[in-house]
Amino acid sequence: MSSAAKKLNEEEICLLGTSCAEVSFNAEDIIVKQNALSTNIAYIKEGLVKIHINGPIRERIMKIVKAPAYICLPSNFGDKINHFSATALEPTTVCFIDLNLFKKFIYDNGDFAYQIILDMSRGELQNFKNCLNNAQKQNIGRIADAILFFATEIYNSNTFNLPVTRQELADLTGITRESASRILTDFHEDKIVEIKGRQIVILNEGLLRQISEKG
């Protein structure tokens, strides 16, 4: 249950239970499609999701979202269509909640609304940070940032399987696939990380953080 849902009263929780449709997705399944009508709130109960936009030239991954979390709220409240897509990166369970019922909770329950605002504000602040990093850091710093993000924010471990392809890593960091692959190879050869297929083991976290900070 989300921090916002914990603010619902007993009657509202019952309404939520009857209006929520739980759906399971496999990796690479599309959960929310760009330019489709926005009729439901999507809440990630379990799993990992990428939020991405198809631009005029190439796709851009805006962020990676780990359960539990609501996704696509800006589209839900700002327009009638989805302005980006959400795709599962690993087996993911999503609860789809009727948009009108969700809005009713916001109108009627101030504590619930406040928690939703907090979640959206944290997401917005993270977007600002990502934009600043991409604008001011060199490619090597962006890749270091991405590795540390997966280690600390997603898996809480210095050993993990990278949930994205090299192309997706490039789309996430705003560089080319060739640059992303070359930097990963350099990190491996310099024994900063060990790479076996998609498995990454951080060998020298201190140096990786220095690279991240200096960009």
Second form
Number of protein chains: 2
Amino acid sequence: MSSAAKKLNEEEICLLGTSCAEVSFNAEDIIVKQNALSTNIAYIKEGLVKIHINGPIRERIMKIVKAPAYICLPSNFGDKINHFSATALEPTTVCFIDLNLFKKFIYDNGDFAYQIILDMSRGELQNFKNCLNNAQKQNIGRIADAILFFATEIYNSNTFNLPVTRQELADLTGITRESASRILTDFHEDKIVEIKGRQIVILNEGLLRQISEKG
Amino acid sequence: MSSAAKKLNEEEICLLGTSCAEVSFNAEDIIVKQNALSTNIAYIKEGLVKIHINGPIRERIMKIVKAPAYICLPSNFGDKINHFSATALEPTTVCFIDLNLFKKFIYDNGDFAYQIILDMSRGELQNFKNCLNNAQKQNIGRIADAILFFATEIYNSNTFNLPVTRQELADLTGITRESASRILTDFHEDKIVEIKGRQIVILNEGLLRQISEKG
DNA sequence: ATATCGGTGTGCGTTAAATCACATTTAGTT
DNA sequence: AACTAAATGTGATTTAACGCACACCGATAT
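Switch from the form predicted alone to the form predicted together with another copy of the chain and give that structure.
What follows is the whole complex; the chain from before opens it.
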């Protein structure tokens, strides 16, 4: 997603090398935790991450982010507290960049700043789309959406392993685990998606898209 | 909201003056229209605006934006098409800034770029909060939320005139007009909020907050 | 092999909210 | 002042989805 890193010059990359801590995470490891103090930007170098918030009632997954991408911007620039958690869904490599260095890049390097703004713009549109889907589609449409999202945005294939549990799929789509489960079996029985545990094969993409559109 | 404009130097403000078109809008006037081509950034200089999207089923208000603020960033930076509409809710003054000029400011003026990124960060957090509220609260909590939002974020007073119709209030909270209407009368009967048409007086803020929290 | 535990599937009653239908108020026009 | 159109209120009905219950399955530990 983010190509901002490419915009850094040699000198800046050198600076990065010295003041950036690269850390590896396994699936389900917490990368950043909501409400914790933070003075870092996290650059997702490799892997897949969920951004989630502890809501008033239950957990809510705001989005799934694929490397490469910067996260924690909204946290750090508002106050110094993380307003959400980030958890690895697959083995993930993260570079923690000092906030001041990041700020320096923005000030000194217009290309970099512009790319960051581009990324954030795309992110906002994505958020709008998510909100819309969640607000106006019924459960079956949301699950169809989520499956298509993983197929097209994350894995570029109609065959893939779900990187999330049923509960997480529910948290992502804003429905209950039970409803998510029921809809998956429906899809399976109707031969729209072959489902075996976390293994997914989209059999009838056309129909799945129709379900997603119609809500 | 946005203080980015303050970060422009004299030369830049001069440039702005020559290549920026200032336009006045009345309530309900469309400022930018979804799906239209666009090569401008809109700077809301004065007034109140709703950002809304034509969803699969019905209209959806993504957010209410108070001057001063930049909008259309997500539109312009993705492709050249507006991904949402913006409509004035009150008399509003807008400066349309050429995209290239805006880009130049970002490249040349680190302060400006940083401020824009700050604004967008705050915006993203706000979006997250909205999504969360809409996803996990029941109707009564969402309406309580909306009333508190206008009181605290927009008017800084417990007495104000709703800048939106009942239908818009419903579109903002993601519920139906009928449900919104019913809840408002409930609030009125329970002496939580005095409601007379669009005139709002919050009588029992504590209880309203409790309703908002509990969902 | 047995026990334990987290994740999962599924039936059923309950409920919040949408939908439909219509009455009523308000605002803007002739 | 009368008339239209739009916005709003309110009751009755229907429905999607939740919440609860429990059964099941496949790991890992004992």
